[in-house]
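Take a look at this one chain, the form predicted alone, written out in structure tokens.
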Amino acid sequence: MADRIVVIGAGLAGLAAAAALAERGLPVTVLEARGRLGGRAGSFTDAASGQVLDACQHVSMGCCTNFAHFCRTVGVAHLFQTQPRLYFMTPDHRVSPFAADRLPAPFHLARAFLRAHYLSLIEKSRVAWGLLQLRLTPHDADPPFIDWLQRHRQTSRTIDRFWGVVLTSALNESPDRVGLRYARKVFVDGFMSHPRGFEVSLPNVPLDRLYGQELHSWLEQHAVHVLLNSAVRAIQVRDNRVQGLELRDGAVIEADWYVATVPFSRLLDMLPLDVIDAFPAFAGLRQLETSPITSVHLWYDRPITALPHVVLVDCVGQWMFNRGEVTAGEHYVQVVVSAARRFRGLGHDEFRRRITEELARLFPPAASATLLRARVVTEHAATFSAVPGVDQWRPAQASPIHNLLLAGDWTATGWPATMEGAVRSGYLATEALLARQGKPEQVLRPDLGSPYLYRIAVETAPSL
């Protein structure tokens, strides 16, 4: 009989691990505390309207090869729409589109960058110099990024209008708090290594739809047993092995292997204190910090812009997503405020007022439109903070407990807290489990390769 495997948590990391294990014919049971799949990348029902809303807009990029592979595997890639053009807007209403041309990487965005209205020619030369130096920097160097920027001739204006605009959205953290390693990864992998690396893919359905019929059917076809509303209270450990999982209802589930994919704070609650103290891989989790994201959902009585999305420069928000007319006479937009720590303690009414006033300044139709309703949602521990040296506290997927594997974007993936990082962690946990079974296999997908190889890949498989 094949070894029994239990995956704790049905977020992206858990689902990726379950899918990778099930593809290899291994029996998998997934335990999920909520009544739905998806974890943080999920939706909720708005009580006022009955509409299904995403707590926060989640996006993928062309460089996210493992997330794209997962979506193709479980049959949900068609629920995404790629945006090959980005729109950057400043408070004076001016918009600069960013799209790649036929030049090879890293020059594919050069002409779009030179046309950007919100930086002077001298500022662009400073940024170009910084990007060149960033590409030449060792990938594992991780001093404070703000110090690195200042040493490489960046001014407060280039930091605010270029580096910060990209990083605050990508890392959910402000440039003065992030380390060099993941700032470098965002720019080099996302914008400098491949012509399609920067392209944004957005779900064209609510996030809970991603975890709908296609995914459930795939899991059922591959004999993955999903138990919803099954929260784990404690991981029982004895003699360096997990003996079982105690559920909140008192039941105990036993298996041969366990993959914990819950947030690191929940894992610390589940593990015995003596186990945490005995192993630095667990004790180091206490050093991880989190960063909040706030989303402001707004419904107007008319369209306020024809643009599908806008990257906001020198504004309170970082992104505005235009969801269109969701019901007759209701036009829905969502503004995402990343690294929202500075607004902690601000009431929802005040937060909504600041965002609606900003939209009225940015989009003249919003000034005359009627705001039908609004909702402010804050995820206080949305992501871990990519502070300098954070990798010293991110554990490997092969934990010190022999039959316990770890997954989650907070584990050692080489990526920041993203959907790609979550899927990578699930694939890496699968690799670690297979290695401990004596059946090593590479599961992780390669990074975005040469344009020719990438074109072959997307032409022979459904593209995300």
Ligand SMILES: Cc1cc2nc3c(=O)[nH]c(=O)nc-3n(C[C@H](O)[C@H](O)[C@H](O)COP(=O)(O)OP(=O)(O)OC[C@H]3O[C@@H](n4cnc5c(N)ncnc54)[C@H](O)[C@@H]3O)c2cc1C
Given for the second form:
Amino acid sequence: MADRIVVIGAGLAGLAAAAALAERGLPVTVLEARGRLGGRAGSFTDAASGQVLDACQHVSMGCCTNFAHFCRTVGVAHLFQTQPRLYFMTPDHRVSPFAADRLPAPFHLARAFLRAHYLSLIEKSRVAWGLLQLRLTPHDADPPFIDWLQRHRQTSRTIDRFWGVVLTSALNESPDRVGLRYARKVFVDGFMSHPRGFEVSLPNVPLDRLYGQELHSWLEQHAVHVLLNSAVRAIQVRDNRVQGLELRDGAVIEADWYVATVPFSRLLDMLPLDVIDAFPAFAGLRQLETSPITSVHLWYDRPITALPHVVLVDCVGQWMFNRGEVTAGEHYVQVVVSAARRFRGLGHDEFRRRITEELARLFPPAASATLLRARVVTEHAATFSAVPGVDQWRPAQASPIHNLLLAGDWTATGWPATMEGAVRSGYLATEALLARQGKPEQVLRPDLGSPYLYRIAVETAPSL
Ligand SMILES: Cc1cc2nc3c(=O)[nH]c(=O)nc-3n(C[C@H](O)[C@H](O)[C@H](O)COP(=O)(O)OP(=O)(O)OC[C@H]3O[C@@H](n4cnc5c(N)ncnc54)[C@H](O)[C@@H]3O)c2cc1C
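Now that the form predicted alone has been shown, please provide the structure of the form predicted together with this ligand.
Below: every chain and molecule of the assembly, starting with the one above.
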């Protein structure tokens, strides 16, 4: 009989691991604490309206090859829409569209960048020189990025209006807190390596459908046993092996292999203290820090803009997503405030006031529109912080305990905390499990390095 595998947690890391294992014919059970799938990339029921809302708009980029592969594998790729252009807007209402032209990378965005209204020509040449230098830095160097920026002649305006705009939303941290390694990754992999790397995709259905209903039926068809409302309280370890999982209701579940994909703080709660202290891979998790994201959901009585989304420059929020008329007479807009640590302590009413005032300044129709309702949602531990040297605390998926594999956006993926990082971790945990079973296989998809690799990585998910 094939070994039994239990995946703990049904966020994207757990779902990716379950899908990859199930595709290989392995018997998988998924234990999820909540009553739904998707984890942080999920939805919740708004008590006031009874509507199912996405906790926060989730954006993926063309360079996210494993996430794209996962979506194709489980049959949800058609539920995303690629945005051919991004719109950058400043408080003076001016908008710069940002789209690639036919020049090869890294020049595909050069023309759009040269036309951007929010930097002067001298500032653009500073930024271009900085980008060139960034491309030349070794990819594993990780000093504080702010020092690097200052050493490379960036001014507070180029930091605020260029580097910070991109980094705050991509890494969910302000530029003064991130390390060079992940800053480099965002700019080089996302914007300079491939003409499609920067393309933004947005789901056109709620996350609950994407990673909930759609995934549920795919997992069912592939004989994955999903147990919702099944929180693991403790991982029982003896003689360097997991013996079983104690659930919150007292039940014990035993298997041959365990893939823990819960957030690192939860894993620290579940593992015995002596096991954590015995292994730096676990003890190091205490060093990881997290960063909050706040999303402000607003329903107006009329459209406030025709733009589908806006990247906000010099504003409180980083992105505005225009979700259109979701129910008759209700026009839904979401503003995402990343690295929201600086607003800690601000009440919801004050947060909403700042954002609605900002929207009224940016979009004149918002000033005269009636705000029908609003909801402010803060995820306090939204992502781990990509601070300088963070990778020394991110453990490999092959844990020091033989039959325990780790996954989660916080494990060592070489990526920041993103859906791509989560899916990568699930694929890497699958690789580690197969290797420990003596059946090594490559599961991870290649990066977006060349048009050929792009085709293999993204466009040829296995036919099931
Ligand atoms: C507000 C917000 C906005 C974001 N925006 C983006 C974006 O635009 N683009 C992007 O790429 N990424 C974004 N991210 C990051 C992205 O959501 C995460 O990187 C990714 O979803 C993490 O997946 P995961 O599986 O590693 O962890 P999680 O999603 O946290 O999954 C862990 C799962 O484990 C479950 N669990 C916890 N404890 C237990 C237990 N005791 N027993 C059983 N199960 C348990 C949890 O309920 C959860 O389902 C955003 C995150 C947030 C919070």
